[in-house]
Structure formats: structure tokens, C-alpha cells
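To begin, one chain is listed below as C-alpha cells, in the form predicted alone.
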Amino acid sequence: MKFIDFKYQKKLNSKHIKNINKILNKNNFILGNEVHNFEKKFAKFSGSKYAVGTSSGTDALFLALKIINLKKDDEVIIPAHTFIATALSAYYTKCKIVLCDIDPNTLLIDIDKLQKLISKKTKAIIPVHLYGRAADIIKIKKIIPKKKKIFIIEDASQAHGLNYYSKKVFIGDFTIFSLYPAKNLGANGDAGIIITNKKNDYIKLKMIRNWGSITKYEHKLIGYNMRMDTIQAAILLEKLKKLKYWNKQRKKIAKFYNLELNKIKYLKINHNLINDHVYHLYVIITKFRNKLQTYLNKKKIDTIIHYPKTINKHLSFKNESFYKKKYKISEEIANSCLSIPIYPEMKIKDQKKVLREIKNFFKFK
């Protein structure tokens, strides 16, 4: 059983081919009308005024950080347990990265610990809506000193459509999304997008993603080549129509998993037992993680560890102040988390097989 089977998207292929042929005939491959249309519709879908398409989620986060004018000594706080792209995007700006441990119950940034890390040098906080669960942005805003401007940049790369279930998200200064193929809303290649409610930031983001230019050959800012291509936008326009339904299906499968897995005393799944979740991933926590993964592999059930290393343990950050520091909860989760299959059109027989084999494994514990 595959971890994710993209066959459920095959129904859209004929529409994709038709739309791609139109683009091929127009020869409008970069920032075509489809990009503008997707930006407009995604902004509306996400409850925002503006959206700016980019070449990837990593680039989207980098651009959001870039326009807040970070200086070398400015600090950006991120969770210690997240995908490395969150950290790399901040690293590219040459600011100082500060890691915050996570809450063992939510697996998201620990807000009590976050409050203690805020200093005079803090310029931005990047809460990650990891696995599809909402970080409490309202609570994070409340802990920021009133007289201090700290930007909140939400990394919602695993949380497309979360605004339909939670009013606590997409209310920061910027929210960024990866549109990598395996996401709840994914392109058929790399892409990303940023949403914001501020017109000036929107205009600036459009410029710096395109070599600092809006009008061809007029470059008013130092910019980058980080644009969304037209073919990916056309594909995303079709998939966006299905996102609410796909998320509904994910929640339905998660509910089915919850009922059975909650009965196993060797598993921890409390972070899944909520409404503010779009289940990009369904993650179980167990001290028997490695043995369970090996067992499920033998039963031909694919699983993935998201993520086996915390940010402080990546060799790429060996020169950073946080390298090899201890982040107790993040490291415990990295050593015990396991993602099991979940995708919108997952057959009930496959869901039952996953549950059956997990229960069989723990039967002898």
C-alpha cells in the first residue's frame, strides 16, 4: 500500500491537458493569466485580500522574510521540530535563528517557551501549522509586547484550507504555502504562494519575486527569479475546486483512525483528536516506532517519519549557535513519530488494513 496514491487525481488529467494545450498555443509560460487567476482565487479561498505565486514554498517563506528588512543581528524564532525548509528560508536572510521546543500535546511550537525566548532582537516568529493542525496565532499575538513590532509569518505548507475549520489561523502578517505535489493542494511540480492583507507588501512581493520588476526592464528593487509558472497555475486552478472535498475526506479517514487507535495504550494520538486539523499527515507517537515501521513495511504498508531529525541536529547548521543544543520534546517526538497512509480517496479496505496491522503489532506488547 502506497503512502499516498495519486491515482485519485487522475480524473483531472483531461482538464489539465486541455488547459496546458491552451498555454502551449499562447506561448505564455511565466506569470500568465492563469497565475493571476489562481492568486485571486486562492486569496479568496484562504480569506485574504492578496496572494503572490512563487516557485516553491521555500521561496515563498524567504520572500516574506526578505521584505521585513531583517538585519544580521535580528532574531527569527521557529520550532525545533519542522521540515528543514522553515529553517533554511530564515538562514538565507543571514539573520539569527532561534529554536523553540514544541508542546508534547499539540506537536506545535510551545507558546509558553516561545514567550520566554522573545527578546529585544526578535523580529519575526514563524509558527508552523505542522501536519495540518492549527497553531494558536491569537495566543501568540497576545504574548508579544505591545510596544514591539514582531512579524508573524505562518508556515501553512501542510495546512491548505485550514481556515475553514479554525478562526485562529491566516491572521498573521503573512502566510506561506508550499504547493509541492504531495500537499493537500499540490501542483504537478514545484510551486508556492504567499497571502497577505497589506497592499504595499503585496506589490513589493510581486516585484521581488520577478527580479525587482513589475514593468519589463524596469527594476526598482533587488529581486529574485522566484516566479510561479503558468502551467502549474493552470493545474492548481483545477485542483483548488476539489480542495474542500479532499480535506473533508481526510478528516473522515482521520476520524475513523481516531476511533480505533485511541484504544491502544502504547500509542499517543491526542494531537489528532481535534477539529482544527486538515490532516495533511496522520501521525502516531510510540516508543516502538522503529519496530512498528519495520512490521508495517513487511505487511506492504508504506510509512514515513516526519521528521527523523530536529533542526538542531542537521550537520548543515553546524556553525549555528543552536547546533546540538537540547530540545527535549522535539527530540523525543523525532524519535517516536510515524506517519501512516492518509489521502482523500483512500479505500475503506486499505484504512481497515492499516488499523488491523497496527492492532496486530501491539497485540503482543
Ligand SMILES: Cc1ncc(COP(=O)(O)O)c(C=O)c1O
Given for the second form:
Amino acid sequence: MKFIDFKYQKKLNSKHIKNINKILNKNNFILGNEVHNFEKKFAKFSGSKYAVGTSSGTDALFLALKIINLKKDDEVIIPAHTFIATALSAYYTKCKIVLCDIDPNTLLIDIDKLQKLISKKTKAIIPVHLYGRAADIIKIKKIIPKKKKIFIIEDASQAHGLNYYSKKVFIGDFTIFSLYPAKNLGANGDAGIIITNKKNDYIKLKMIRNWGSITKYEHKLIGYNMRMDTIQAAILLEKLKKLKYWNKQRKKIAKFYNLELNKIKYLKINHNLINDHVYHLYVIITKFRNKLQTYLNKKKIDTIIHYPKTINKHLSFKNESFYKKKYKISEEIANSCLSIPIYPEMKIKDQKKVLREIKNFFKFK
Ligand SMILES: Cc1ncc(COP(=O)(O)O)c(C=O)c1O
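Same protein, the form predicted in complex with the named molecule this time rather than the form predicted alone?
What follows is the entire complex, opening with the chain shown before.
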């Protein structure tokens, strides 16, 4: 059984081909109308005024960090347990990255520990709605000292549509999304998007994703080539129509998993207890993780570890001050987490097989 079977998306292929043909005939490959349409629709869908399409989620986060004018000693706080891109986007800006451990219950940034890390030098916090679960942005806003402007840039790369379930999200200064193919909303290639309610920042973001220019050959800001592709925007416009339904499907499967997996004492399943969730990933925690993964592999069930190393353990960061530090909970989770298959329209018989085999594995413990 595949970790994700993309069959549920293939039904849209004939529409994509028709839409791509139109673009091929118009030759508007770069910043065509489809990009602007998708931006408008995605902003509305996500409860925001503006959206700026980008070449990837990594670039979206980099651009959002770029326009807050980080200086060399400015600190940006991110969770120690996230995908490497959250840290790398910050690293490219030359700011100082400060890692924060995660909460063992939510697996998201630990807000009490975060409060202690906020210093005079803190310029931004990047909470990650990891796995599709809502970080409590309202609570994070409350712990920020009133006299200091600290930007909140939400990394919602795994949490498209989360605002339909949680009122605590997408209320920071910027929220960024990866639109990588496997995400809840994914392109058929690389893409990303930033949402914001601030008009000035929106205009700046539109400029710096396009070499600092709005009018051709006039460059008012230092910019980059980090635009969303017209063909990807056309594909995303079709998929966006399905996102609410797809997220509902994910939640339904998760509910089914929760019921059974909660009964296994060697597993930690707290998904249904705290925080809203759009189940980009269904993650279980067990000290028998490696053995369970091998067992499921033998039963032909694909699983993935998201993520086997915390940010502080990557050799690429060997010169960073956090490299030698310890982030106890994050490291424990990296050693015990396992993502099991979940995707829209996953067959009931496959869901049952996943549950059956996990139960079989633990029967002998
Ligand atoms: C939490 C998180 N942040 C950032 C990214 C980077 O996005 P992209 O792959 O589109 O650059 C991803 C996904 O890949 C992600 O899962």
C-alpha cells in the first residue's frame, strides 16, 4: 500500500489538460491571469485579504522574512522539530536562528518555552502547523511583549484549509504555504504562496518575487525570481475547489484511526484531544517505532518518518550555535514518530488493513 495514492487527484487530469492547452495557446507562461485568479481565490479561502504566489514554500517563507528587514543580529525563533526548509529559509536571510523545543502533547512549538526565549533581539517567530495541527497563534500573540514588534510568520505548509476548523490560525503577520504535490493542496510541480492582510507588504512581496519590479524593466527593490508558474496556478485553481472535501475525507479517516489506535497502550495518539487538525499526516508515537515500521513494510504498508532528525542535528548547521544544544522533547519525538498512510478517498479496506496490522504487531508486546 502506497503512503499516498494520487489516484484521487487523477480525476482532474482532463480539466488540467484543457486548461494547460489554453495557456499553451496564449503563451502567458509567466504571471498569467491564472496566477492572479488563484491568488485571489486562495486568499479568500484562507480568510485573508491578499495572497502572493511563489515558486515554492521555501521561497514563500524566505520572501516573508526578507521584507521584515532582518538585521544581522536579529533572532528568529522556530521549533526544533519541523521540516528543514523552515530553518533554511531563515538561514538564507543571515538572521540568527533560535530553536525552541516542542510540547509533547501537541508536537508543536512549546509556548511556555517560547516565552522564555523571547529577547530584545527577537524579530520574528515562525510557528509551524506541523502535520496539519493548529498551533495556538492567539496564545502566542498574548505572550509577545506589547512594547516590541515581533512578527509572527506562520508556516502552514502542512495545513491548507485549517482555518475552517480552527479560529486560532492565519492571524499572524504572514502565513506561508508550500504547494508541493503531496500537500493537502499541492501543485503538479513546485509552488508556494504567502497570505497577509497588509496592503503595503502585499505590494512589496509582489515586487520582490519578481526582481523587485511591477512595471517591466523598472526595479525599485532588490528582488528575486521566485514567481508562481501560470501552469501550476491553473492546476491549483481546479484543486482548490476540492480542498474542503479532501480535508473532510482526511478528518474522517483520522477519526476512524483514532477510535482503534487509542486502545493500544504502547501508542501515543492524542490527535483527538487537543487542537484542530487537517491531517496532512497521521503520526503515531511509539518507542517500538523502528520495529513497527519494519513490520508494516513486510506487510507492504508504506510509512514515513517525519522527521528522523531535529533541526539541531543536521550537519549543514554545524556552525550554528544551536548545533550542540539539546532539545529533549523534539529529539524524543524524532526517535519515536511514524506517519501512516492517510489521503482523501483512501479505501476503507486499506484503512482497515493499516489498523489490523498495527494491532497485530502490538498483540505480542
Ligand atoms: C513545514 C514545511 N515548511 C516548509 C516546506 C517547504 O516547502 P517547499 O517544499 O514547497 O519548498 C515544507 C514542505 O516541503 C514543509 O513541510
